[in-house]
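We begin with a single chain expressed as structure tokens, specifically the form predicted alone.
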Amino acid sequence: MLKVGVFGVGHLGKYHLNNWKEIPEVSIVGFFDPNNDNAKEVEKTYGLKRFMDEEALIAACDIIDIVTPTQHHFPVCEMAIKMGKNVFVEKPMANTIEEGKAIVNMVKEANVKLQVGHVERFNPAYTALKNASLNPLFIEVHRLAQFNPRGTEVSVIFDLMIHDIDIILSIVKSDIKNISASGVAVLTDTPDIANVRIEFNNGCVANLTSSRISMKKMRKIRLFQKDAYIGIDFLEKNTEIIKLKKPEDTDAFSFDIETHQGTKTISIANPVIEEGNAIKAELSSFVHAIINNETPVVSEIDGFLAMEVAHQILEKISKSTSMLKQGPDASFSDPMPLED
């Protein structure tokens, strides 16, 4: 049985504790959290040992689960990896590109497993497409949330949009050609709403909009590809596929339409959405990757690529904001292509 230690038992950390308890291959050794209120509540509710020494908790475990604020991800990752422990770390993997690169190198050198908490990869609405052929030419994303002070120590890019960046990078098998972005800080010191356009070398274009000051919640991705449209609603957990019908499509509603090329049959299918807990699924997946010596579903490489794109987006927003502050006479140059 693998022993787990949790760093950070705030709002999300408690969700992790609840789900670790339901995974039969692990046992929770204890937790570390400098917040006395959080610690007392967890000690009372879960009956877990509070460790006051970070190294002592890491030494007692096989898996370290890092659910701390982002600025603390790297030091805990570094300590755990150097002690030869497997690490699950919430997104974003680290606070800076340099920290992310260091984590990638340390994981390779230590030969341990690391998974990043991009939980939408385990959303039933997304996993329902595991057998579908996804080759989008255009992607439209909306992720909107009502304002919540929790998590605002980072921009909306790292708070919300990074989920969709990771999903898009996992779907589009191509390098990025160019990024353009704009964003506005409304209630915090960092962008609270942002719109981003990502162009890929294979011709695919992704438009992403994220806001944490919306009146309603929305978490949708729409994929447009040759002969098909796929809609994924992460919030309502449903998925829709509309495409030109093929002879093997027998389980979908269909109807005929007249086009200049003649009659075409359109099929509408809603893949079966399995009941599931995405947080439990991602933690269980990591445990099985360790036991079976497999690459985690969201590896340190995946986590680094997502945060790298997120940082590039923030740089674009910062540049455009700076130009706007200079006034109407400021000249805007064409977006610079990303380095290979």
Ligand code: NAD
Second form
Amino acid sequence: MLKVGVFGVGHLGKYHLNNWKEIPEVSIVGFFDPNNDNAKEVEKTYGLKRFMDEEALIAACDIIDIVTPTQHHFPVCEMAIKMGKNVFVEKPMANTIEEGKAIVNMVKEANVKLQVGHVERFNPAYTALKNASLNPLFIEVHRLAQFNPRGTEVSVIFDLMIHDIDIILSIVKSDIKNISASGVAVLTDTPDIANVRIEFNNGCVANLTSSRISMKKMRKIRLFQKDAYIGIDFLEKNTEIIKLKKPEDTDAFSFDIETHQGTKTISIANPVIEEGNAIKAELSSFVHAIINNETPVVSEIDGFLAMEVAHQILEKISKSTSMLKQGPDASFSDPMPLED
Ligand code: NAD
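Starting from the form predicted alone above, please write out the structure of the form predicted in complex with the ligand.
Everything in the complex follows now, all chains and molecules, and the chain you saw is the first one.
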């Protein structure tokens, strides 16, 4: 039985507790949270031990689950990894590139496992595509949310877009050639809405829009590739594949269209979406990676790569914002400092 300790029992931390309780290979030792209201509620509802000493909790566990606000991810990661513990840390993995690099190095040195909470990798609408061949040339992404002060300690890039950055990096196996980005801080001090274009060396282009000040919610990724369109709705949990019909596509709905190149048969398929809870799936997957000594599905390297792209995006936004403020002749040599 692996022993887990949870740091941070706020909104998401309670979901983690509910899911850890359902994973048979794990027992929860207790939690650490400086917030008395949250801690009292969890002591009462879950009957769990509240630790007042961070090191004592870490020492008593095999896995440390970090569900604190982003600025606390690094110090807790550092303490846990240096004590030789496996770490599950929520996204974004850390606040700065230096912290991210330090985590990657410490994990290697301590020979422990670390997984980052990029939970969309476990969304059944995405895992339904595990056997599909994904080679997109163009990707259109929309992640829109209503305003919520939780999470606004970081920009919308680190709060929401980072989920899509991670998914895109897991699909497109090519280096990034160029990033252009614009963003606007409307309700907070950092961008609340952003539009980003990522060009890859293999010719793929991804266009991402993220907003945390929308009236409606949306979490969609659309992939366009040579022979197919693939739509993934992470919110509604459905997936659609529309493509030129092949003889083996017997279970798909199909219809003919006339083109100047002759009749084409189009098939529309909706892969089976398994019932499931993505948080439980990501935590279970981490436990199995530890037990079987495998690399976690979302490793520290994946967490770092997503952070690195997110930082590049913020830098581009800072530059375009400073250019707007200073006028078209503004120098690019001294960008505004990153606020995240
Ligand atoms: P929250 O504010 O509701 O809860 C955070 C909790 O951490 C609070 O109870 C706070 O007292 C506690 N805390 C603060 N410093 C601490 C420390 N040093 N040690 C232990 N506990 C500490 O925030 P939340 O919405 O639960 O978000 C927590 C994390 O989860 C953030 O990193 C956020 O980005 C991430 N998150 C991820 C997703 C996702 O889809 N994967 C969704 C929401 C939030």
